[in-house]
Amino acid sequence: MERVLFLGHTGENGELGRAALEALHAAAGLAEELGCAFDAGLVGADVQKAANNIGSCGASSFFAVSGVDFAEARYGSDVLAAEALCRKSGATIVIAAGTSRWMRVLAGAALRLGGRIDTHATALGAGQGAVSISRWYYRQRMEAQLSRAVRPWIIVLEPGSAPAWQGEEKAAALVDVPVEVTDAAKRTSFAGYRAPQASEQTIRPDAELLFVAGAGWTKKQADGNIHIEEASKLILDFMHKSNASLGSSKSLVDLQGEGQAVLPFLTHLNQIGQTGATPRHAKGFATCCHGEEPHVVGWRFINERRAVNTNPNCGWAQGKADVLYVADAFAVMAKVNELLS
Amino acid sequence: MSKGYHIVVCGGIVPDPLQRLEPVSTPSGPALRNEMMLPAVLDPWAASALYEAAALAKKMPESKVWLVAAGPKAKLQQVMMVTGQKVPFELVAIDAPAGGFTESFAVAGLLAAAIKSIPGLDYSRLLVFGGWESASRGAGSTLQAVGELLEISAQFQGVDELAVAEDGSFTVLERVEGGRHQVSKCSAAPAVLGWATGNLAEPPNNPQVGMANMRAIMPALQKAKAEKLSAEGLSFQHVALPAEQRETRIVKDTPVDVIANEIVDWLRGAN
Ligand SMILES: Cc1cc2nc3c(=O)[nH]c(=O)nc-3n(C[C@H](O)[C@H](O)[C@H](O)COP(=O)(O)OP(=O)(O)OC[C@H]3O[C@@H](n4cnc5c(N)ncnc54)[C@H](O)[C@@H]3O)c2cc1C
């Protein structure tokens, strides 16, 4: 018999972030299908607001390891507090958010399980009571369905690929999973968070629209002239104007190791692609951007695809986008930014 | 005592992004079509690992890069014939079956046995890099269990930068939700560092750093030990290219705002 645990932590505002109560649907559903019973496994410096936000969704304990040693993200704490919820609930399943706190460590907590782990799952379910889950291999290219023997099996959801778990309020009995924090493991000490240095933030993973602004921005135009002001004035009024989200092609030190200037708003986080994000939005639209194999692989998860470009013959054009229009960006988001207006 | 750092980066090989790939099964698992035929790259964010490592042992006198790599032995030679042109390291070769189908926890087992038995490895001075994500696989395993393999807790992910401080400390930036980089600092190596991109570009191929290296790449290939990876309770139900490939519809010769107002309602949601 199966048993499930749904493991998160709180965010900067003491509560779980979406893509936990994503994670948390997708346990409790997989525990149902399977008809056994699911704990929830909260980390956090003080975990019961968390808790009491999830009071209904039918875990049969809400443990708890909390206190200022968790209160950031880190491996050494981190690592101690995932392996004792798994021990405490002594789950043959766990379920857990692709945060970047949770990517950092359930690897190292599977390994000290004597488990596994498989990340970034897209879909999991329980067909004729064998667990399986669905990822992607090769940078999105090909999709998988896979099933683990070995327990207990660490199953990281990907952000975007569930509904959240929604419900009532309700006070939760937490029971505290003590955990001892060696020195060795408090070498490391959490300093703040880092914004990109440009005056706003470009990148908003809930928006319906991502905006990719590929390098021909910064390149020679008709005229023989490059315009980088006027790119990144037509790019940062569309920004406010759609709320979109600003995705890149290539790695900045790609494109300033060729030599290329760059738009100034652009950090390493925007990039869109093989070595770069695959994010989750309803539609996106690229422009001055080739639609290359390795950048077109991070639009996996983008439902309607547009792009503008001057090539008939870009990569859009051979099938994977739905409209190419053939023309001059920057007199279409001038045009574009004028009708938004 | 010096203040060099021992730097042992972990990096597989996966074929060139450019190339198409196709799954096929094997009675050993899925592999990709013509797997052996593919040419291959050092995979991308364990390249910047690697140029990051090289950087970082220029400016920290009396320290030592390795490259640890387990791939197909032919495979290997292949792409260092490239890599070996780029910066200094001393290849630790391991010869066993490269790609995404492959267990994460057994590829750490080979890379933690390879690390351990690297000659004159000062602990107190390590640090372990590699990409946080391969570009086959894209689990963001490997290197965490190396690390818990080697019994090191201080591990960082999605790192993009690294400043060393004159006590030793340093700081590292890693990537997290919302396009911002977490900050945090360590008292000491030794550390897991899973790079993303970083900061540096590929650097020029220099035929001296070429010349140096190969005096140890080629014995290093030779003595590389042919092992297995074990997939205990791993079954692959099936795995599949997308079905989706588009009909684009293209748009050309028309008027700018045509164009600009069918985008417009298309953002809105009209059309
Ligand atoms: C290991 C590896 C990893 C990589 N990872 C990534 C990745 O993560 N993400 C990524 O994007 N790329 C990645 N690449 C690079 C990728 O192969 C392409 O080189 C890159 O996507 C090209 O970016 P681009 O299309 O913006 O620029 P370019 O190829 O320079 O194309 C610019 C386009 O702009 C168009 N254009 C110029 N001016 C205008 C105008 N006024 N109006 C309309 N169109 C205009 C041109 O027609 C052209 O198509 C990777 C490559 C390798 C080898």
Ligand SMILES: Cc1cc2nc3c(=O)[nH]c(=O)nc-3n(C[C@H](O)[C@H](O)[C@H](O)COP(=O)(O)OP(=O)(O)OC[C@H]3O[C@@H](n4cnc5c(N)ncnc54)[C@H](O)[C@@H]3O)c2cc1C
Contents of the next structure:
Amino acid sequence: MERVLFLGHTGENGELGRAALEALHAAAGLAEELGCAFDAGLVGADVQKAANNIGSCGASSFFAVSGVDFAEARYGSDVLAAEALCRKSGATIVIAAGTSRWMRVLAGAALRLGGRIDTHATALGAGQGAVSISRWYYRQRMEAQLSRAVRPWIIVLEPGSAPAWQGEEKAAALVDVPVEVTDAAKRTSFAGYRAPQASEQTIRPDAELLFVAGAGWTKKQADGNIHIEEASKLILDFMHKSNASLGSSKSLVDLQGEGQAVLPFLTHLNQIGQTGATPRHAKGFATCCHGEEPHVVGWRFINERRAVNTNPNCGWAQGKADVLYVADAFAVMAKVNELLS
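To complete the pair, please output the form predicted on its own; the form predicted together with this ligand was given just before.
No partners, no molecules, just the chain.
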């Protein structure tokens, strides 16, 4: 008989993040499909608040590894916590969110447990009692279904692949799992965060909207001139007012290497498409980009797609966008910013 364990860690506010709640939803669903029990294992400085938030999720037991040694991400202590929770639960299937904290340590935990791990899973299933996962390959062009006989099997779920668990708060009885953190496991120390100001952050995975800028922003406009400063102001104004996530086509990012004018706030981290990221947002809005396949493949998991382009025959018009606005993006975004103001 299988046994499922949801593995989560708290954030700065002592609660579980959205990605963790998505993994919890997937774990609870898989356990129900298998007709087996499932446990919840939590890691953090103090996990009682997080446990109470998910107290009605149906977990048989709530296991906790907590204390100052587990407040921040660190491989040495986190791998011990994950191993201890898996052993305490006796779970054969372990499900966790693909956060940066878990992605660093769960492969090591699988090795210590004598199990196996698969990351970037996008769906879970239990057809005919056999657990399987879905995973995308070749820049999300091919989907595969995988199953393993080795146990324990740790499955890391890609954020955005499942709905977040929702339920009422309920007091949860925590079972503390003692973990001895040796000096060797504490050789790495947490010094602090270094991050850009919120107003300067352009990559926002949790944003509802993905705004993508194409190379057309840096080309000659109707008056025969290039308007980089105007383009930068229009785009950044929209980002600040909408809290959208900013993406870019490869053609725009690569212009810098060709010595052409570029938008100064874009890097390869913003690149969307076959050679870039494949984000998950509820809506996507492409401006001044061609909409050809190498770029559009990065939009595979965008639910609603809209684009603005002066060319009515661009790639977006070939069934790749739900709505195409044949218009000047400069004029459109100026009006949008005016409305948002």
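Residue numbers count along the first chain shown, from 1. Small disclaimer: the values here were computed from a predicted structure and weren't measured. Note that the rigid core is defined as the largest set of C-alphas that superpose within 1.5 Å between two forms.
Check your understanding: Quick one: once the rigid core is lined up, does A81 have its C-alpha move by 2 Å or more between these two forms?
Key -> Shift of 2 Å or more: no.
Review point. Superposing on the rigid core, do we see a C-alpha displacement of 2 Å or more at K170 between these two forms?
Key: K170 C-alpha, core-superposed: shift of less than 2 Å.
Check your understanding: Taking the rigid core as reference, does S232 move its C-alpha 2 Å or further between these two forms?
Key -> It does, since the S232 C-alpha is displaced 2 Å or more between these two forms after the core fit.
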